[in-house]
Each structure stands twice: as structure tokens, then as C-alpha cells.
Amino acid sequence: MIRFDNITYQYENALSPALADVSLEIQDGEFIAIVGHNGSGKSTLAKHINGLLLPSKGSVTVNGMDTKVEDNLLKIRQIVGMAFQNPDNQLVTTIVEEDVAFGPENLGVTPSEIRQRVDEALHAVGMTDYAEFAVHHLSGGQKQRIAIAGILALKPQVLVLDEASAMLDPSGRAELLSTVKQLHDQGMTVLMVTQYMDETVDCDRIVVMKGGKIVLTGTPSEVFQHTDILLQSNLVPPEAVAVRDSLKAMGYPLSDRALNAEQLSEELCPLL
């Protein structure tokens, strides 16, 4: 679905490139987490997917289309939807259902099709009961879900979340993550940029970035075996993983598959 082929990108007046010879492939239907500390290049990488940024060297292709070809950009942006940190910057009207309908209206979709898309998108993010609410009455997590509903109404194949949970409280983050998991379960390709390692445990694959390069990639259980690399990248493993590793060091026979509190408790209970 998405291919980064030896891409390099350097911001104007920057002393060093934000991305340096990065290659990565994302398959259709995958749930990928791109993690890294501030300045690691993870958001810069994400913005290359729909042509917000174009590589200085190398190429990015989406469904076989090169982002450097201007005639491809509209098609690519119909395939890839992006949600950013601040949902207030993505909401353009005052009423929830009107905001979700805004994108399809601008594409010239028929009124009956718009109604169906709005209903389906609100249902997908669990916000059907809020269709006629004023946007400013919603919580941060609810606003982010409405922003995602507006993206879903455009019928994308890929959802990119560029630190979309960064401005949310723990409750809002949990709401957002639950919604994203459901969308992936329904077949959507998801790429999530985050600093919160606990958000990555249910992903298919984690890509760790540092200094504009990929330093580690693998399944969550594989990546969390390399806590040394994570700490060197200024990333803190989930608390459950830290507890698991401490218990393993004490001699408890725990597997690397225990990544969250529920999985850890399932392995600990028989030992009691």
C-alpha cells in the first residue's frame, strides 16, 4: 500500500536532514505504530504519505502512485486521510453532522449519499447520538473522533494519525485508541505516530525512529525485548512491560507476549 524508498528530507535552513535514507513498506490492512522522541523524524515521515512533504531524495509511492507526480496528489489524498494533534484545527462547522458532511459536499457527492456517509462515519466512531450537538460542547476525545468521522466520510483506505492523542487526557486517549482499533478490525490500514508506547501494544508492527533513521522494527513483543534501544531513543516501555521484565529477572517464567496489565495478570495468576 505505501512504500518509502530510500527517502531523505531536509527542512530549509536545517543543519541536518530530518529523514536520512529511510526505507519502509506498509502492507494493505496493517496497523503500524511509528514511535520516536521529538525530532526523531516520525511526523516528517507521516507527512510524506499524502504529499504534504515531498522527499529531497528517494521516492514515496501510495498504491503504486508516486507522490512527486502532481497529477497523483488528488487521488493519493482520497486514499489517505490524516488526523493531527489538535482536533479544533480540523473542525470547520459548528454542528457535528454538518462538519462530517463538509468534505463530501466539497467533492460534489449527492445529498442522499452524503447522508448515508455521515451516518456510517458517526456510527463507526461511536458518535451517532451526538449528530446534532454543537461541536464546542464536546470533549477533546469526542472532537478527535468527529475529526476522524469527517475523514471516514471521504472513504479513505488509509488512516494516518499524526500524534492525534497528544493533546488528550487519558480518557480521551482511550476513547480514540478504541475507535482506531475498531477501524483497523474492519479492514482499514492505520499508521499511528505517537510517543506513548502503551498505545502500540495492539499494533501489528512498531517502527522506532531516532535522528531521522529507523533504528528498530518488529512486532510489539519483538520490539519490547530491546528496552535498551528504546531507552537510548528516549522512549519508555509500557509499565506492564517494565514490571514483566523485573519479574523475569527475579526468575518468574513469563513470556514476551505479556505486554499489558491484562496479559501480565493472565500469566501471573497460574503462578500464584
Second form
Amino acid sequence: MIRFDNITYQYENALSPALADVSLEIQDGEFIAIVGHNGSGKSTLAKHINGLLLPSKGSVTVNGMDTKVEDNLLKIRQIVGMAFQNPDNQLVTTIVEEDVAFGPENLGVTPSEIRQRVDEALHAVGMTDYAEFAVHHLSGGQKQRIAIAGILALKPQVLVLDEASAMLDPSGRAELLSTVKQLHDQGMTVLMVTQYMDETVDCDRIVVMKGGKIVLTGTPSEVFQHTDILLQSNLVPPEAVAVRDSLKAMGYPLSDRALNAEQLSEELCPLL
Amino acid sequence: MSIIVSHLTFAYTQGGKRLEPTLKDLTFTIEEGSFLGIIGHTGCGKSTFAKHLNGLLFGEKGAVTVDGHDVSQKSERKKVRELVGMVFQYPEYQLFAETVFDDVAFGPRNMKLEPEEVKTRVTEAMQLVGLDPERFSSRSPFDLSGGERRRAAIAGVLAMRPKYLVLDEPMAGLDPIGRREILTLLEKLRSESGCTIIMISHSMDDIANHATKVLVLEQGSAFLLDTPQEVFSHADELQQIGLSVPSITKLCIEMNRRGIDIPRTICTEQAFMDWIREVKRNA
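Form predicted on its own done; form predicted in complex with the partner chain now:
Starting with the chain above, the whole complex follows.
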């Protein structure tokens, strides 16, 4: 379990805190999306989970271990793996399987165990056939999946994605999202920072941030009932939800569970 | 006047070797005052094509002319670059001056305009992108938020009063409201100063809502070139070449699957709601 207890964080020379008194609990196996405008504090929050940033006030604990205690950090970073925005900044070698092996090699894992972990990790992200490929020949979406395989080879319990889809094209984003969903189905705790609202409709819980504070949390169907709060937070609901709300305003009795094209058409078609 | 692309073919070379052409025999016209959306998956030649519009690259075969000026002619290039403004991906990385004013003024100063005229242009451009000149002129571009920095960078291009504005994924990395601000700006430029917009984007919803014409590039060839309604009605072909379709098109496909006869040319929320109202009226 991950706990944020009343944390405040201020960057050097900043006029106001990037995070102001934020509290949040993430249960094992949960799939959480964190959304918010540019500068809302969502990435700052994510970087606190494995101690890349330490709170100015309050505390962050992972399985009960405080990130402020330096002796805990190695252990915490084995529990929490993190993927970032730019795929090119996260790969360190030239061959796919060497890149995935980089982490476990550094931890002194035995060669036979490394082989097994690399194979499993590549399988988990659907990249087994690319094991011997040159990294620079991969697409952006494939590179992000290799970056995630490199994290999986460290056997983390929690995967944090800090706008990992931001630089990908639509097919790359779709690839990454389905990989992440599969990992979550297999029991991984996932925390995904994103600006794409349509990526959030299948997660367990959405956390909406604005100006360094959490302004709304709930299941996707709960959160997307509050279009007003989203708009005030410089966000817009997914297109299917916007259409649903217009249809509801015209008198069509649609439920709050209709969040994507498929769900909306399932409810709408019998009414036409 | 217009941009005329005729039989444009271009190949990069590597180590003296000519690679497979990135652009293959492109022929079409970009009408003045239109909004051309360019889509295609990564590596299809979108950005390479954009660089041909102001002569940063020019084809080995074929030609691009802007209001009659051939972009491959060195003598025409200065004129072409005044006509065609270019906003690259993540343009805020190109901000460099100490103040927003100096950054936006860089282009007009290079055009050797009088200081008074430079000031007029900078003020105008900053107002266009929604950065109040009083508040922002003397600030460092590096103290601005992500969305403000992006708009400051675009102002630097607008200050040259281009007739054609080419933007390579101008909304990448911005939050939804930041995206909306950029799109509103582009619409305003088109309606108020008749500026022609050429925008590369991965967002099919934005293309459906704003473009008057859509060019689909696939392996350097023009796969489709038509109105958004026509282009997105070819959803199956687009998906076959790895492209997605607008959210509303997805909804129409789902409804077709459930036996509802909604035309596939509907690709915007407005068109969809119009259709619904029509259905309701006839019910």
C-alpha cells in the first residue's frame, strides 16, 4: 500500500507549492489514473512515490516504509518501477534484450535468472519476437513497451507511468495502454499520470488534480458525472461522455456507466 | 493564390546512398483560406512534407510553388519564407531571448522592419495568442507555463504575418484547455486575417472539427485527400493502415453494428446531434 499523508512540496524558486497538503491512499492491485492540467502537480505527486522527490512537509510511505529514510530507498525502488515520457531517454543499450537485462544485472541477479526474467518481461509486453532487435529500429510505442519490460525485469509490485504515452502516436498509445491493462489484470498496482481522458475510462479510480490539490476522486463513472469540476480544472471529459450528456439533456435516459462509444451505443440504440 | 504541389518526390540519403523515397509523386493544391489537416502514422512523411512548404527541403522531382514562387529557387526563398510561417514540434524549445518581447520580435527584426513597425507586429502577435503585452512583454519566456511558452513561440511566427501557417503537431503535450486555446487561435487567424492553416495532428477529433480538407499520407503517398466527412467515412481503410478515427466516427460504427442506419460521414459532435434531432423529429 502507498500512503501520502498531508504532503506539501515546493520547487526551489517557485512562488507557490507544487503540491499543497495532499493525502491519498493507493491499495495493492489498484489501477489509478491521475489527471490534471499542465502544472497541476500530477507528475510531482508521481515522483514522490519512489523518493525521486521528497516532501517538504508530510510523509510518503510504501508498504509502511517512509521515503525520507535513506535506508528504505533501495527497497522502495525495487517495489516501485517508473516509466517516463520520452522513450529515447529511458533505453540505455542498443539491443532490446540487453536493455531489459540492464536492471537485474545491476542488482547482481544470476545469469540464468536474468535470462528467465528477460524472457518473462518481454513476453508480458508482447515483444518476445524483438529480443535481438536494435533498439533504434523500434517505433515509439515499442520503445515504451521495452522500457516497461526493463522495469518488469526488476519484479516491481507497483508500476508508475508519468505521461508515458504523451509522445506516442495513437497506435503507440493503444499498444501501451493494452499492455498496462494486462499487467494490472495480473495483479500489478498501476498509477498512471495522463492528459488523455479517454485513457482513464477503464481504470479503478481517477484522481483529478488542480493547482497542487486533489479536487475530485472516484470511479470513472462517478468522476465523469462532474463535467463542471473537470472544466474548472482545465480538463474536458472524453468525447463519448460529452455526447452522452448532450443526449441526456435532450431527454434520452442514459446511465452514468456509458463512457465510451461501445457502452454509449449499447444504451442509445434501443432508444432510437 | 495557393500552394501548388506537383509530382513531388523526395528521398533522404544516408552515407551517399539514396533511401526509399519518403514522398512519392504528391500532386494537389492547397487553396488560400483553407484549413488542411495532415494525418498519417509516425514515419509516413508528414513532417518531411511540411518542410517542403517553405523550402527547408525540396524534392528531386516535381515542384512546390507558393503564390507562384518556386520554393527550390534560392532567389525565391526569402519571399517564400515570408509567406509561409513554420511552427515545429515543441516550438517552445526554440525560445531563447531574455524577454518575451525580444523573442517575438526576432523575426520582424530580421526582416529589417522599423522599430515602430516591429513593436506593432509584436503587440499584435501577442494579443492574437492571448498573451497580454502589458503583462508578458518584459517577462522571461522561461518563467511562463507550458501553454504560455507554446503560445509565445507561435507569436514569434505570427509576428511575420505569414499568409500560410504550417504547424507540426502544435498541441502535443498540452492539457485539454491548452489544446482548445491553440485551436481557437487557428480558427481566429483563418476567419479574421484569412490565413491558410496547414496542421499535422494525431488528434482525429481536432482534425474532424476544424479541417476543411484532410490529406492522409501513407508511406509517402497521398492515400486520401478529401473533406473530413469523406475521409473519415473510410474508417476501415484508415484502420488498416494503422490510423484511428474520430470519437464520433467510432460511435457511428458501433451504432451501425447494432443495426442503426447512421451515415458514416458524420464525424463531429455537432453533425451527430443534428442527426439525432432529425431522428427525433421524424419519430
